[in-house]
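Okay, so here's just one chain, in structure tokens, the form predicted alone.
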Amino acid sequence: MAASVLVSAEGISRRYDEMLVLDAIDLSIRDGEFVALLGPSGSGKSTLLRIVTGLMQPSSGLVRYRGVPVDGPCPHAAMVFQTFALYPWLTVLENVALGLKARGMPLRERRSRANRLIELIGLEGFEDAYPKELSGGMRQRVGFARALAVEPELLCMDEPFSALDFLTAENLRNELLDLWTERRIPTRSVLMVTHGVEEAVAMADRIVVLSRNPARVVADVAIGLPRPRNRKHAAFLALVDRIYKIVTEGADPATSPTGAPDHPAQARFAPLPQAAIGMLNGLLELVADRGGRDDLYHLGSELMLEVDDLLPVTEAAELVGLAVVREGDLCLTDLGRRYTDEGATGRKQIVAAQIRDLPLFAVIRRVLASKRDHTMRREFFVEISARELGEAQAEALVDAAVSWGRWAELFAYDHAAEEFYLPEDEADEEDGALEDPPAGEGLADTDGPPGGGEPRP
């Protein structure tokens, strides 16, 4: 008999200002199931988690718990946060019992239940300690005990192990799985947001992968491996590789007719990848030395990078036409091979030619060329972008434009004054072009080679 549905999200969408973050998400979690949510950084995983628990309302759509609509914080769900979220002025016992106090449980009963959970989670003897006296792993144990104290049917976790060192995180993962699989806690189902592909395959029964901008469900993969899972087993590695391909390509090659992602129409001011130039250069050089193609999962493992760390770099490489992702491999294009053979100046010229016509770069160049002093404050471009993306995304977009545009010498930037400007030599060229423009033309042509120049003193 199929397990009953514990919670369902039906057509969930969420907007911030004008920006659509979640787009018609359908997600169901059955009784007895451990579900992991994966997706690129900024794909709305945490937002969806908060909507499922009733801590946030969707812009449209509905969440049901055992068939009943959720219109506020769900009393049958509890949350474990990434950053512990403990009250520093309360002891371990008081932090664990806090939710029970809010529910009106008598003092003796809530102390008794809190003590049982503290012992179960491995913190016996630390009941009277304060959070500042505990290690990171111990503080997260308190977070787990506090969530479990209210005996939730649904335990929701937002990257609960990401702030811990490797060994502490691995121990806590195993202990939590033991508590759940051995039914030593009353929790029926678990929903976990993570950015770790291996972590998801090791722990979950199903992995739901979200795309970005806006988030849509691109894959729902059943794991089907018995527990405990051997991370070195061929079946485990094959699943990790498959999930890696889905996250990096935005589609499941095993179920998609073409294996090609379904890309939504891009906004005019689409967000730029938050990737460091040095990391991009190093990764491309590494792939070039290996024949121009390498497996992203193996690269991530070798460099000790999670998929969230690697994705912005691969997206940047694709954006500027230096590489493409095919079947989970990063493959250099002909331009990418030429790029890795160039010195610093040649690389800057290649990137400048590739990004100068992207909407925000083109707008910045046109504005600087047309202004008499060839200068414009940063907030002007943030406000232009925010109309479409919202304030936070616009700030991130302009920050990325500063980094890439300065490196490619498309313009200069004064951090102290928060101003974009053209270097003197290029500004002189623009002034000359504006003195006597041909009849019928408007702004000066800014499509010449990128200018040099140093930041202003």
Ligand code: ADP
Second form
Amino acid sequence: MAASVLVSAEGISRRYDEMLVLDAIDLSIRDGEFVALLGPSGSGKSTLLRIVTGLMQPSSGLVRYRGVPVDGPCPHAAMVFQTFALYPWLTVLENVALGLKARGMPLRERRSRANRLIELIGLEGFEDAYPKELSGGMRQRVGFARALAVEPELLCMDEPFSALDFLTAENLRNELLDLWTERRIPTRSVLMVTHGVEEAVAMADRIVVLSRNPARVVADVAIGLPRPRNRKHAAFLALVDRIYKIVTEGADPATSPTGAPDHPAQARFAPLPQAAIGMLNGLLELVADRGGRDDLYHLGSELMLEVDDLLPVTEAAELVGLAVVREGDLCLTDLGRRYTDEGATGRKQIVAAQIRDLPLFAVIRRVLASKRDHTMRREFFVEISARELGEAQAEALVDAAVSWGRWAELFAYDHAAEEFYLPEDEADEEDGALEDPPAGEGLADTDGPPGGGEPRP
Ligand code: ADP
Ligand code: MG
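Coords for the form predicted in complex with adenosine-5'-diphosphate (ADP), given the form predicted alone:
Let's see the whole complex now, leading with the same chain.
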């Protein structure tokens, strides 16, 4: 019964500079299987997909295709991306035939193969159109036709439906599944990266869930539902709920409600709320109106948000101590309930007290307090964070520090000059405060005076 393994990734680790993105990942895809790879944004899904197809080398570990180690781009695999890079100066037919030329197929055969794929994928009549004349959905069809034209045994897809509107995406999903299950294409197995839980449950035989920072496999769930699947069936919904819980709880063990001294965070500066404050407020108010607890999956679907959009918000809520995630529900803490009852000033004070001692805020405040002009270039904080996080993440972290720190009035920031500063009236207080040891106050201590409650000019 056991089908043979088509492709296996064995002990795959990958670093970018100092940052470990993938940590000893094992993943194998059997012949005839559709596997969905699910995980939060930035977890390393695209990186793993590129490694599996041989487009990128792992830092350690090995990929085998039908047992043979892969060294360089795998000729049996093709990739579909979120938005397809079509050549604007080539027609639909020429774009579809492109990969065949690279494989040395004669012109006449290329044309007939491309024409067949164009018909199969519903692009008939558009052979001579240029990409700019096509809708987004039609362009993505060209992307599929181009990938399928090389008759890949393994079709890899990186969020292929996420740039399309709902109906277009749903049609294309179903058409692709029909082509594959009816064996109208020679593709044996599919590996699809997605951040949509429902999409994964609707399409895959098996869902592999990755955590983040670094990515590890946190779950591997078989989806035994017959096809075509009904998204309203109880069994479907139960699976969606179960996977949703895994994704939300397995998401980021390094960022737990209290900054978690017992799990050493990978980077000293990293735990910082990284969500938009307006979104956090909206979500908490909604949960408060529902008695302080609500199912994340329902919240997400009501707000038309994917896990990806919701996770940074729930993480921020946990980090600030306003809510916790339990069994897939977002639950307000006592502080969270008080927070939602407050107006803007009270909320700022609560957040200020909660975040002032998070590492990067503490460093920024200490530096500003001790400099005579109480001013410091943004670049300085980016550089100290970049030493452990890498440039791109450090920029994002400092952006988050700017928006949260300003909102909570821990410091001010001049966007034009790209400088942090303490306003004049504040700087004196901070000089005094410097004598107090900044560490050790603990995140749960909300009784102390919040940092700078006065509105800025
Ligand atoms: P996902 O597809 O799950 O969103 P990616 O594989 O694109 O994740 O990225 C994983 C992590 O690796 C992210 O933190 C990203 O910033 C980083 N990363 C991706 N590509 C590069 C690169 N070429 N150089 C440096 N860092 C990268
Ligand atoms: Mg990606």
